[in-house]
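Only one chain is shown below, in structure tokens, and it's the form predicted on its own.
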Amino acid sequence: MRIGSLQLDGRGILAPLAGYGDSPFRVLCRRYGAAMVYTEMVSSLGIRFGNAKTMEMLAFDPAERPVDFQLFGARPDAMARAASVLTEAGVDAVDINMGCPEPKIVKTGAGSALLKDLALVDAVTAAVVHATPLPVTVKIRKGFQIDDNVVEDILGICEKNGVAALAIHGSTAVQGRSGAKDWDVIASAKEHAAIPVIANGGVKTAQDAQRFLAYTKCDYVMVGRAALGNPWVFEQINGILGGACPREIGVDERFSVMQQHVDLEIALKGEANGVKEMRKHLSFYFKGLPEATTYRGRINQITGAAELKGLLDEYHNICVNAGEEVYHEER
């Protein structure tokens, strides 16, 4: 299956995860079968003005490919310029964020605020598509207010302007992560779409992904927080869609992946920052393991790589000796 010029292997895509979806995490998701990975959202104005922190977020590993860099912003000129910079950086696709409900993003007119201004949606998508030869994707919600539904309108704008694929989250911005996800609006969009549609929202397990795809008939399914501490969810999705039972991940493999993640973070960010970054990820990896609460508390006190490895080895031994198979609980 394809999105524009990109050939994708699989149907599970990693969602943009602010604060979590950095390069090391994206690498692990690709290793476990994610068809494509989205980056954390990046400020178009930050790129335009060369903000140091923003520019650091443009780092990616070839092992992530295909990688879709997500931009946010409300100025067509700045979005176009940022898309040009990303093209020069060698990314695989550019995504326009029209779904983030965070107040600090919305108050700038970006993210889900764009859903309230279809003329601006038109201008932004046209500007970005014109600025890059790469596939341009758009990620939206059903609408902004609780009763809004602008999906069909935005689908038409995207198709007119040459957008390569549309990801649709089945809730509105004011709902945030709460509330029911409207699969029917996504299914309706897919029925009328001339471009690939990515179903998004509420996937916690491989079985959820299978049901979501079967109901909506979408081309791909997007997985966000369910991948945290659980990058193998993409392998499980690929397996179940191929008719196999999802493979359970044993204790040894789980701890091996944790250490791989630690090594990748330290290689990219240095020891102090890498260890600090891993604290939040390890809290997710520990979910469903014995004595998880104790070890979450201990992990937050660690500052050095050797100490962190020692604690992971200790916890690994405890889990191995727990006397029973440990499974990753449903989220």
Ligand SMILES: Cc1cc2nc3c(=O)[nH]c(=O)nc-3n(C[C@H](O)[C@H](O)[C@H](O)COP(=O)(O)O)c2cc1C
Second form
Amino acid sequence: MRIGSLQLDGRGILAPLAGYGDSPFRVLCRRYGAAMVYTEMVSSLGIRFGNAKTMEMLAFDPAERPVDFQLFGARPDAMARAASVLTEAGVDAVDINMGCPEPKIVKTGAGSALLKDLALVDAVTAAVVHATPLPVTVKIRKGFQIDDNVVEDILGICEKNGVAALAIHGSTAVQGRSGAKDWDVIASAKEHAAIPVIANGGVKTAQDAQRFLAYTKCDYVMVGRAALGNPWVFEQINGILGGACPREIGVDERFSVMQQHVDLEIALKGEANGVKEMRKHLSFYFKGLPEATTYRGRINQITGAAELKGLLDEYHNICVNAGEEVYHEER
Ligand SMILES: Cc1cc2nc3c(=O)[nH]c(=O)nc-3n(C[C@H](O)[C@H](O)[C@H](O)COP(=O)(O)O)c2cc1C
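What about the form predicted in complex with the named molecule, after the form predicted on its own?
Below: every chain and molecule of the assembly, starting with the one above.
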């Protein structure tokens, strides 16, 4: 299956995850079979003005390909300029964020605020598609206010302007990250769409992903929170869609992935920042393991790579001795 010119292998896609979806995490998700990975959102104005922190976020590893870089912004000119910079940087696709409900993004007119202004949706999508030969994707929510539904309108604008795929989260911006997910609105969009539709929201397991795809008939399923500390969820999705039982991930493999994640973060960000960055990721990897609270507390005190490795080795042994049954806990 394809998104624009991109050939995708698999149907599970990593969602954009600000604060988590950096290059190391994306590499691991791709290694475990994500069909494509979205980056965390990047500011179009930050790119336009060459902000140092924003430019650091443009780092990616060839092992992530295909990688879809997500931009946020409300100014068509800045979004177009940022898309050109990303194109020169060699990314595979450019995504436009129209779903973020965070007040600091919404008050600038970006993210989910765009859902309130369809003329601006039209201008932004047209400007970005015009600025790059790469596939342009758009990620939306159902609407902004609780009863809003702008999905069909935005689908029409996207198709008119040459957008390559639409990712839909079936809740509104004011619902935030909780609230009921409307699968019917996604299914209806897929029924009418001429472009691929990506279903998003609330997938916790490979079985959920399978049900979501079966119900909505979408081309792809996008997974966010369920991939945290759990990048193998994509392999499990591919497995179950291929008719196999999802493979259980054993203790040794879990700890091996944790250490690979640590090594990738340190290679990208240096020892101090890499170790600090890993605290939040390890907290997710520890979910369901024995004595997780104790070890979460302990990693938060650690500042060096050798010390972190020692602690992970110690915890690995504890988990080996505790036996496999610990992994059957619900995530
Ligand atoms: C920590 C976190 C960061 C997120 N960052 C972004 C982001 O940068 N851009 C975006 O479009 N959505 C972002 N989202 C929303 C997710 O991409 C996704 O739409 C949402 O989590 C629902 O999918 P899920 O239930 O599979 O997690 C974020 C969500 C979380 C939990």
